[in-house]
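Read the single chain below, which is given as structure tokens and is the form predicted on its own.
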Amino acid sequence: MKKSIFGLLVILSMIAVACGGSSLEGEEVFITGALVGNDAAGFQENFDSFTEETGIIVSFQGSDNFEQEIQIQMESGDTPDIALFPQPGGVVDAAQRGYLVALEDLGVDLDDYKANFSEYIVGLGTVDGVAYGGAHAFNLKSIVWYQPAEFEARGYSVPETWDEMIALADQIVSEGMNPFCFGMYSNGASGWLATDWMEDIMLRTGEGTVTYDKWVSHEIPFNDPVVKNAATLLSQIMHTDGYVVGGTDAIVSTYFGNAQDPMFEKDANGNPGCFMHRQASFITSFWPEAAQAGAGTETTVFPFPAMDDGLPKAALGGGDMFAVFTEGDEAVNAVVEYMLSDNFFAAAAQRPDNSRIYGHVQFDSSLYSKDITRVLADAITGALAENAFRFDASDLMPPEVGAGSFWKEMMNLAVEGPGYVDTALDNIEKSWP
């Protein structure tokens, strides 16, 4: 905690200089966002020590309808001082429409910002070379859930490479069990889970993040050989006999939130329904209540396996980003500086109900209340430090593709089988605007 206190003192000294020694006691800064419930409470709690030291009152208001409400507020001119957008795309849209204040105009040192969160993250909130978005919390998708006791009882080793994972899957099938849970029904968003698999494979093949970025921006077509390779490997998981509990019918009909349930159930021989489930860090909130208590112990994760030793350890995920509407306000500038500091998230991290992960690479992960959160946080910040963390590709692609043809054709691929790979990719490529 000494480091956190020191960091806050540094920020306060900077505020004092900026203010010419004057006090900001009683100044108010208003923030809105999509966080609700425990997440909103943790976010607000992060400002308690800041308010105590500076006198600046920070008020956060979260809403389930934030994305609609912020649009109305921007158009009417009745905006908050700061908004916390669920995705960087909201920042980019607001900046392109001329509503936001550049971070440099708020006193942010962009070199420090890039060093602390990665050049890639800063770029996600940049328009025409000007940075508008402030990084905040992230989630991790590049993980596979498993139960150590079940592995140990059977002599299974945690796979570190794709080939090792396939060999383990083949062994599990030979022993009469299913290696994978896999369900991707999600109402109108069905198919996104398969796009996540594709994205993890793309990050670990070709030229890694270089290829991935070209794929996202359409500098390579959707039916490029490297993309076809990723779809073929995904099909291997989907369509190899015995790999998925329930088979391909279960893949397209099982709600993603219930896909891992078989792992927590035992058959007559005491075997779980599956042994591995590739899913993001947020899935624990969908588990049966009894299973949630064992998150990080009875059920924990290993990193999505490496596929090329020459590439850095990459991580796929998502996250939110804040942006500023109010210019020339010293209290707002001070809040922004604090929100990008290495100790900003300390209060939320220590809450027992926190599952969010702060993206500052120097944040002390030992502050997180749960073991599993510390494991996930270290994976995220490690990838950020290597500039190898990437956002969900489908979220960054044009909606017609990322939330349209990509989802749809992954569902079709699951149903039709390996022979549909070329057709799926050709159809997605044709849909690119």
Given for the second form:
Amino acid sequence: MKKSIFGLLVILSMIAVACGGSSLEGEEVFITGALVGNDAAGFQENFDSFTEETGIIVSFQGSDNFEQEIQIQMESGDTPDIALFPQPGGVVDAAQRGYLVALEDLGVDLDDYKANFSEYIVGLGTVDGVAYGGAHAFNLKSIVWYQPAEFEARGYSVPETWDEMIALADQIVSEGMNPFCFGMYSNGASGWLATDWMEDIMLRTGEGTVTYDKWVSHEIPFNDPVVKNAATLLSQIMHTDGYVVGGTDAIVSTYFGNAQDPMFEKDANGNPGCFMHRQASFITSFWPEAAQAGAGTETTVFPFPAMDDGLPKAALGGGDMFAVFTEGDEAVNAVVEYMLSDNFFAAAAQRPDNSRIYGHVQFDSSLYSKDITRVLADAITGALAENAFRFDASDLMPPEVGAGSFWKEMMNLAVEGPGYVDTALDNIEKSWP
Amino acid sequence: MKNKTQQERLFNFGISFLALGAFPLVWFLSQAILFRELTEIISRNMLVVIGLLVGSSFVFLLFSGMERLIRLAPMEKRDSLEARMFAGPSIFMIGLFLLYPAIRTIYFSFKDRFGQSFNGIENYSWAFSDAEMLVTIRNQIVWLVFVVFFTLFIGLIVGWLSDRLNKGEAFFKSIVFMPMAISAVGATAIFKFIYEYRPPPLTQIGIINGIRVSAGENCSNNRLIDGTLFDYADDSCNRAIGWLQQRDLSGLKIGESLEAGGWFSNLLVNFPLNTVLLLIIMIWAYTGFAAVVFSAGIKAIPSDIMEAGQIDGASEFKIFVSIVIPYIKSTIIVVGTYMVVTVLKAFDIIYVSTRGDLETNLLAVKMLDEFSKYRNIGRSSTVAVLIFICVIPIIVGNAFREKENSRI
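In place of the form predicted on its own, output the structure of the form predicted together with its partner chain.
Every chain and every other molecule in the complex is listed next, the one we just looked at coming first.
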């Protein structure tokens, strides 16, 4: 009797192995992150073909409060296998505290990884020369939204340099309209839009990416002349009379998601409230529904204008990064390998609601469902290839600055006017830990 | 004889130690270890089933086991042991889930940002010198003063007046009480629409701004009349104001004429408009609660006292001040205590509305900010301890008052 049951078990397990074709069949890998809604569904869909192939069941759990929850989970030791951090800073912090497994120990070929995502991106998730973070999706911030039809009707041409943009702005003001939309209120993060402006200007002035990197790592002080120049130019946009629709009141009080709405609203003479809005690629999902359909056609983007001569075409962006908590699990290793491969993002990219951009340079951008996403993706990969893609500086600075004084002083700068530039920069410099 | 009592005492001690200490502890630990091991072995679904079965019998077996042990004790000791048996588990649970985290938090408040090495009182000196922290403490004081005073004040008036109504008292009171039924998050969402701001050419959808920009000749909130658009772009019209972004009165007309000088005008110049607008939400939400409690207290006043007052020719005001208030003094103190503690814990209104931006932060949100935004465990714990310290005098005062009351 006993023998026959044993025999049955052996046969059953043989069948299971034969069918699965892999010893990892049925293994579960748990991922958490800050993605919710469509983005989370797209992320999960990426694993459908992988699960079919390997039998590894990957489940993703997104949460609005991911950043708080992961802190608590790390403290209590109840971590997921993989976490998708919305910012590389989260990876670096967790790695410094010793919670993460290095990519090398997971069997990742670092040279391949660097070639596919650029050395700069890999460096963002690196602590003391050891890479922990795996690059994932990106968004592009170095863009200015405008409506080509409105430009054509008035004979405006798309500005390619900062001086052309200022000249265009002056012309629009002289014709009795407002050139810029600018709103930087954001619950708990007010001011980040101005920090984005600063970063874009920093990338295009001085020595470009070189000074930018020094600025991020605090090799040059925050009140350095280069930074001061950037702040002065930003103040020119904020405080020149008539430049921003609604004036400084609107800059401080307008929720960033509503900031572009004046562009879609025509006044009695048929003029839009503003003509240009510098904002990241994800802003489209904040637009009024009627305007969303025209993203990429009716309302589209031009790259943030060039400033100093001789600098490569820089791109500023943000993005998330995953990191692994579980060591020595074959299934997790396989998932990581898949997440860094060029066909990982295919399923999500084809979803009609997708606006996320995969960072892999060899990813086939024709897969993206929307034209605008394709244009932005090509801009990112182009900048990556030229090593001129840079991450949002405020995300990379210590949180006391990047999520604290930098945001706060930009709000104060908007309220106080051009005379406040020095005080603002001095205050941020003082707050650097 | 003496020997025997000592032996008895030892025996009793042994039993109470076994019944109330060793047995629950061993029982609890065995369960904890069992489940820790089980999670490694069996699947999640099985674990839930086992957890339900074993978990529900856990309490039953705990008490029956303790009861068994207590039965070994002599008759006259059993009563007190049984009383302790029922109090014991809850004391243990409070210790585990409240006392232990509290002590750990205090311990962490003396450590650095990672909670690894001690850094003395550095966190506390930060708490009282950092500009943002000082603003947070100021806001907390403003909230305490305004919210507690106005909920008590308006609540008393509503409670007193509703008592004087000939009919419709229940309806009136339920209207005032209604906001209490709305969660703080919901109430904040409602008020966000009241304070809402849109950049100028857009139609103002916030009530206050909508009224503001429509006031005056030729000013309208983007209304189409016979094909022509009437807007508020004209300079003679009022500007819309981002109410929750106003740190002082400088955005308002009265603010423009203000100048720092005497203490009063200094106070006005620094009047934290957005903080006050936010705390109004809490006043609105809690006034009904205060009113209903006060109304119940007022109802309990014997009518002969009131009549005596009326016969003696006291005015309504005099009766209110000299009879009603002294009579319901303890109710006022209880509601006041409750409000103070609620304000110290106030979190959701700020979290949902401004998230602490533009100098509106409160301690409870600041605690979370330090933990997750700035990733500083030490400072976060310090803020938690500050809230804790603020609550202590109120709890102690309440306890003393209770004692006094029971003495009478």
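Positions refer to the first chain, counted from 1. Predicted model, so just to flag it, every value in this text is computed and none were measured. What we label the rigid core is the largest C-alpha set whose atoms superpose within 1.5 Å from one form to the other.
Asker: Treating the motion between the two forms as two rigid parts rotating, tell me which of 51, 379, 80, 337 is at the hinge.
Answerer: Selected hinge residue from the list: 379.
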